[in-house]
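One chain follows as structure tokens, the form predicted on its own.
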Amino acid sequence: MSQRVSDFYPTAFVTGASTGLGRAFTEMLLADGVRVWGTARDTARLAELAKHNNFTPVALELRDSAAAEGVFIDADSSAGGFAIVVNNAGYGVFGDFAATDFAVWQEQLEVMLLNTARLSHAALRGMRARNHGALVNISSLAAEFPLPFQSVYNMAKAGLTALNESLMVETAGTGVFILDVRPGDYRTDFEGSVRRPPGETTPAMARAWVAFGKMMETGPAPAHAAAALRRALLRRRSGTVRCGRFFQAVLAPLLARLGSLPIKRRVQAKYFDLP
């Protein structure tokens, strides 16, 4: 009989479980027999998942870091200690960095990096005490190949990847492992959820937005990312998981390692139809 994730990790906490990659991760874990506590700001969006006997809906607002940590601690206690924690929730903001009010960028950085780090901190404390668990932080290939006009999204994901790398060192030799998952473009509603602050749209911004939309529309289905996460969980060791279309997840990182930064920048500009 083939191994299932629940053979090693019976419980999981997944943020942003209502849609996109978070929904796919949740469905994969449920299919593998894991009991999942999944979050959304509005639990009504979790109604379909809640029909599953092994799913528990959780209301969580990541903008309030102290309250979010409290929600996590309560859920962790009710679960007897989560074996897997997947920090997936986040959002995009598309705009010119200097032309956009800085409060917009500050909120995004706090939600996607600082508050996610706070949940990681709470999760890791319990895992270290039990000497068992998998902390999965969903970063992005944008940490390596920044998206144009999404500067703070890139910054937050690069910071999350740096945190993951640091935690891999700190948990080495223990029963806890860290997964730095870096998805590329997938067919999700992420594009529709990207905020576009008011302001002038330059020709370069317009071209980049069209290119971004096309990439999202033609990417793999979210189940592809969930399968990559499943394989990584069954390996039971820390590491980086790049997933997405072949060019983004395999070829581009290889070319970036072999080439120079100016070449990498030119390729990225071409990719987004920029000068």
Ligand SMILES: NC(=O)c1ccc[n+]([C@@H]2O[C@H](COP(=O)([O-])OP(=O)(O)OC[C@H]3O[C@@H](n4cnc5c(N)ncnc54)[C@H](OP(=O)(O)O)[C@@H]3O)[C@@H](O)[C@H]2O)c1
Given for the second form:
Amino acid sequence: MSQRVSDFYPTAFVTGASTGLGRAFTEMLLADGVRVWGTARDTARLAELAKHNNFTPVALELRDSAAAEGVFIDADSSAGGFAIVVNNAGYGVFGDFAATDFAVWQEQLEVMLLNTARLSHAALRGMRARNHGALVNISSLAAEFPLPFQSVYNMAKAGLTALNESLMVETAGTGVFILDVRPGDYRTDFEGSVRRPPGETTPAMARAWVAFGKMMETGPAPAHAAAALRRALLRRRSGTVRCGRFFQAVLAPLLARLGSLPIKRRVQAKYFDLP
Ligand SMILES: NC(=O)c1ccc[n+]([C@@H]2O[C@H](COP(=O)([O-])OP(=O)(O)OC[C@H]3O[C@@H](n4cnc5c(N)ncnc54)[C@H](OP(=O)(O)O)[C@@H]3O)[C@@H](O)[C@H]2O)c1
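Which structure goes with the form predicted together with the named molecule, now that we have seen the form predicted on its own?
To see the whole picture, the full complex is given below, headed by that same chain.
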């Protein structure tokens, strides 16, 4: 009989389960028999998932790190200690770094890096004590190939990937696994949820926005990323999971490794129609 994720991991906590990749991860885990606690800021957005017997909706706002940690600890104790934690919630901000108010960048960094690290910390404490679990932090290929005019998004994802790499070292030889998941462009609500603070749009920004939008619209469906996560969970070892269309997830990282940084930057600029 083929293996299911629930054979090894009976419970999971998924942030940002209401839509996009988080919803696809949740549906994949439920289909594999896992009991899932999934979050949204407004649990009304989890109504469809809540029809599933194995799904528990959780209200969680990542801007308040202490409150978010409290929500996680309560859910963790009612689940008897999560076997999988997927830190997925996040959003983009598209804007010129200098022209955008720093408060916008600070909030994004807090939500997507600091407060996500705090949930990782809370999750790992329990997993390390039980010597069992998979911590999955959803980074991005933007950690390797920065998106234009999304400087702090790139910074948050590069930081999260650095945390994941560090945790892989610290958990080596234990029953706890760390997955650094780096999706390329997927067809989700992400573009719709990318904030564009008021400010001047230069021609370069306008072209980058169009190129970015096209890549998102033509990307694979979120179920493709969920299938990649499922395979990685069943491998039961730490590692990096690059997923997305072949060029972004396979070819570009290979060429970047073989080539030089100036060439990589030139190819990236061309990809986004930039000078
Ligand atoms: N789509 C892509 O192509 C792509 C590529 C690489 C990486 N990623 C990463 O994958 C993750 C999911 O992206 P997605 O495309 O699925 O985005 P999405 O469709 O916009 O979904 C984002 C999720 O995050 C939650 N969220 C947003 N801000 C939050 C906050 N302050 N507190 C708590 N929850 C919050 C949203 O919940 P609410 O219901 O509360 O709004 C929603 O469930 C993100 O970390 C993103 O950076 C996406």
